[in-house]
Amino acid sequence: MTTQQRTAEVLGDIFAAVNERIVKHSVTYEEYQSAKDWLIRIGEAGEWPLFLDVFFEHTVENLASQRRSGSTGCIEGPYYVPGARQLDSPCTLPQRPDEPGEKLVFSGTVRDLDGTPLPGSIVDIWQADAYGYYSHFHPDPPDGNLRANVRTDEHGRFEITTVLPAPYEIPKEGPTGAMIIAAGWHHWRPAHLHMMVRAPGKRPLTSQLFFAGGNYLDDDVAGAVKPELILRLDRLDGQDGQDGQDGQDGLDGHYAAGYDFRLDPV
């Protein structure tokens, strides 16, 4: 629904911006031809929704995040599968027989900005496996695997059973990964929890939970780590399992974090 002036204003803007800059960098035509190949590339390889996600969805969803009052966005990034299974708070994510990782126990309340409880709310939950791979999107998971619609309680609480996820690369094998080895960054994400937070009369909360002393926190590829969305994790011993950890390696046990959504009124 975007006015022909707007759509104007933004392109016009966007190519002024990129005219700029390849003047100021004296931009040749065997390095334009290059890009050139290189974007055609990305579009044959299907990769369009994983270039932007990682590298401007952050600065869109900054601006979105801006306009809440409510819990801190975060970007959804281009593992999301609709469709995942309905379950009812206390409950654990599918999973296989033997799932690899730590068990993490997720917890919460979904509420709306007055602090009222919203019960049969919707946590849509989505994450990484211990190895770092998304089911549907590795031939490892099976599909489905550590995803759900989990339904709050009550109470608006909802307590989900999983297992702690990995960091991990964004493919390198595509262009998209080329651009980045040819540049010389990393390629890494830090761990995180990915959900869609949906409730009737609310706005729905996209955003992801990070875990306070994990690795990439401060230089993730996708640049989506925001403060507030940094999680305390807890052994469920006692001991706490934030403080002197270098990323999740070598935390043995049963692992807890908790966090409250509040959501703002459509």
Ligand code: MBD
The other form holds:
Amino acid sequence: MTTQQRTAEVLGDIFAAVNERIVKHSVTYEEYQSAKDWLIRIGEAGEWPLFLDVFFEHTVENLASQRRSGSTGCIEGPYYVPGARQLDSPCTLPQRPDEPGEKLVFSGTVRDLDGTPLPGSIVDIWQADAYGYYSHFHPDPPDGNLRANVRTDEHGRFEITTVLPAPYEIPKEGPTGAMIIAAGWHHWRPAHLHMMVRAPGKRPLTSQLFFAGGNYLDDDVAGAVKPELILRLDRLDGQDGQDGQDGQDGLDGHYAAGYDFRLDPV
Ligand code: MBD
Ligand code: FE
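Right, the form predicted alone is done, so what does the form predicted together with the named molecule look like?
All chains and molecules follow, beginning with the one already shown.
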């Protein structure tokens, strides 16, 4: 199909669907005007990436995932920043000296479809902090915080020390948040890690990983949770676990989670 044919077909079909729904719901001129004002505000507030990635990216991603046979993917979302610091595994993500939150060690192996480990592959990881804030997009965390390109070791393994992210709440002040309030929905995504995994000769994988037992796994506002992306969180007991005292050895609130990535060939 030529580009022009596909453009006309897809856009024509989407516009027809929207027009049908306008008829179905007898949308009024008042409603049309407020929708138009709202769309203008989305642009003015710079929320097109947020709005589109929350409400539509999951559908595009699900279609793309059907064309892969390695690890399943997940939406990229609006908060990726290329060029994060490069670190060799094992490593600790760049963080503040007083980074809030509970310690998490995330580890695993990057392999090809045959199960052969891929040394020197890159786990480009980014996440919200323990308040649900992403560096570069929220004033609190400094640039580069909780972001890195982690290189796997000679066994294809990575071991990344970080903190548990909090669930993410779509900001209520912006037009996306205001629309969610107007509809009576909720603003939350379950806590998650983002990653792009890259290796020479392999298709890059964009994914997210979630944590069993967390909130919003069943009603992610972005509709992006897949059961195979939910990790078990193992709590590693502190050395003073016997007497039940907390905070004596720095190991309390220390969690581990594991996941192996399998990359498709290009
Ligand atoms: C996020 O953190 C996110 O990952 C997505 C997809 C949308 C909004 C915020
Ligand atoms: Fe996110």
